[in-house]
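A single chain, nothing else alongside it, follows as structure tokens in the form predicted alone.
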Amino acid sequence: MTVFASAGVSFTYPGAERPAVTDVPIDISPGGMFGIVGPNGSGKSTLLNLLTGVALPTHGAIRFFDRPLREWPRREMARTLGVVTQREEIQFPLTVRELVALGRYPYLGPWQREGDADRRAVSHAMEVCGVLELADRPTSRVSGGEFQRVRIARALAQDPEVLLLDEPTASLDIHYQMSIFELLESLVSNTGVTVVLVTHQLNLAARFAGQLLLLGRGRAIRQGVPKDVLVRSVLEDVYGWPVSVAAFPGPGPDLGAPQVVPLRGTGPRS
């Protein structure tokens, strides 16, 4: 069984001169971390929108757990798939707990109040994400890194089998970049959830993800284990900039993971 599968999908935004995504094959297995990487404008977020059903392919089709994605009822989809978007602004004053509790809506009927199971799920999600002590704090008074953990907790409160995240470490410092990736890694190990994330953090993706998909100009360039994807000649062609690629020296479980360093003083590659 695969989580997401497609022989190839394409998508063109209305009025656009060319597709944002062109014939991209998808093959994501359960129980690991899958990273989607590539330059700005390469189609990463568009592909994520296709996986969530927010956008429908112009050509091709996607299967979710061996069932056509378009056939999934939205409530059933929301119980199986948790999504953390790249940006979010809270329009109403909410505490951390109230925001996380929104993840239980797929299980509640109209005007139905939370039950004990819902409260337990919310508390457990906050505890797992390390934000339980922030439960009564207004979301306007948490840091950017804390807010990302809160948003992940909301997705976890849905009790999903799959988590999709778009740039979960954007604008975060080293501490929160590492803590978010380690949190996602622990979710994969301890709960069996499948994590699919879009990221510009090539080096962290190489250290934490078991599989990478590299996009360039809307097309799939390479997919596989990080050392087979993050290859110097390939990256220089895709990103248009000279780089050095070396194995992570350790210590720790990341020993040997490819690490990418952009070179200076040599100019862009055409």
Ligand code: ADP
The other form holds:
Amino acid sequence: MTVFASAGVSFTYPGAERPAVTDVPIDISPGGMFGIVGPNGSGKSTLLNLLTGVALPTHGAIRFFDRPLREWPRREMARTLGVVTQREEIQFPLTVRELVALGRYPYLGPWQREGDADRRAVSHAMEVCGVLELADRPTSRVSGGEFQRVRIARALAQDPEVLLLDEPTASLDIHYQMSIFELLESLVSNTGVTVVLVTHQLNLAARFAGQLLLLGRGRAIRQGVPKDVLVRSVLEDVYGWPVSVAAFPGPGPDLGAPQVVPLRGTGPRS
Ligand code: ADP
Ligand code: MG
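With the form predicted alone already on screen, would you show the form predicted together with the named molecule?
To see the whole picture, the full complex is given below, headed by that same chain.
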């Protein structure tokens, strides 16, 4: 069984000259953390939108748990797939608990109020994400790092089997970066959820993700274990900047993971 599979998927935005995603094969197995990396504009968010069904492929088709994605009823999809998008502005004056409770929406009937099971799921998600003490705070008054964990809590309240996140640690300090990566890792090992995330943090992705997909100009450049993807010549080509790649010296569990450091004083690589 695969979580997401495609022989190759393409997508062109209406009116665009070139496809944003070109014939990208998809093979994401259940359990574990799958990282999508690549330069700005390489098609990462577009690919995530194809995986969630927000964008429909111009060519090719995607299977979600061995069933065509387009055949999944929206509601069943919402119970199976939790999504944390790149950007979000909360327009309503909601408390943290109220925002997280929106994650229960796919489980409620048309006029049904939340029940005990919903409230438990909401509290549990907040506890796991370390935001329980913020429950009654307006979402307008939490920090960037806290807000990201609140949004992850809302996705977890959905009780999903798969969690998709678009740059969840962007602009966060190392404390919040690590707390989010370790949270995602513990979800993978404790609940068996499959995590698919887009990130620019190559060095954390190399330590936490079992598989990486490297995109460049909308194409799949490489997929595999981090040491087979984060290869100097490949990265220099895709990012257009000289780098060195060294093995993580430890301590800790990811001894030997490839760590990418951009070089200085040489300018862009032609
Ligand atoms: P990434 O997430 O890797 O930065 P995106 O998937 O957002 O890349 O963008 C891939 C390409 O598609 C870029 O060339 C971008 O300019 C283009 N693109 C993204 N969103 C739109 C849109 N809504 N309309 C037209 N082009 C878009
Ligand atoms: Mg993006």
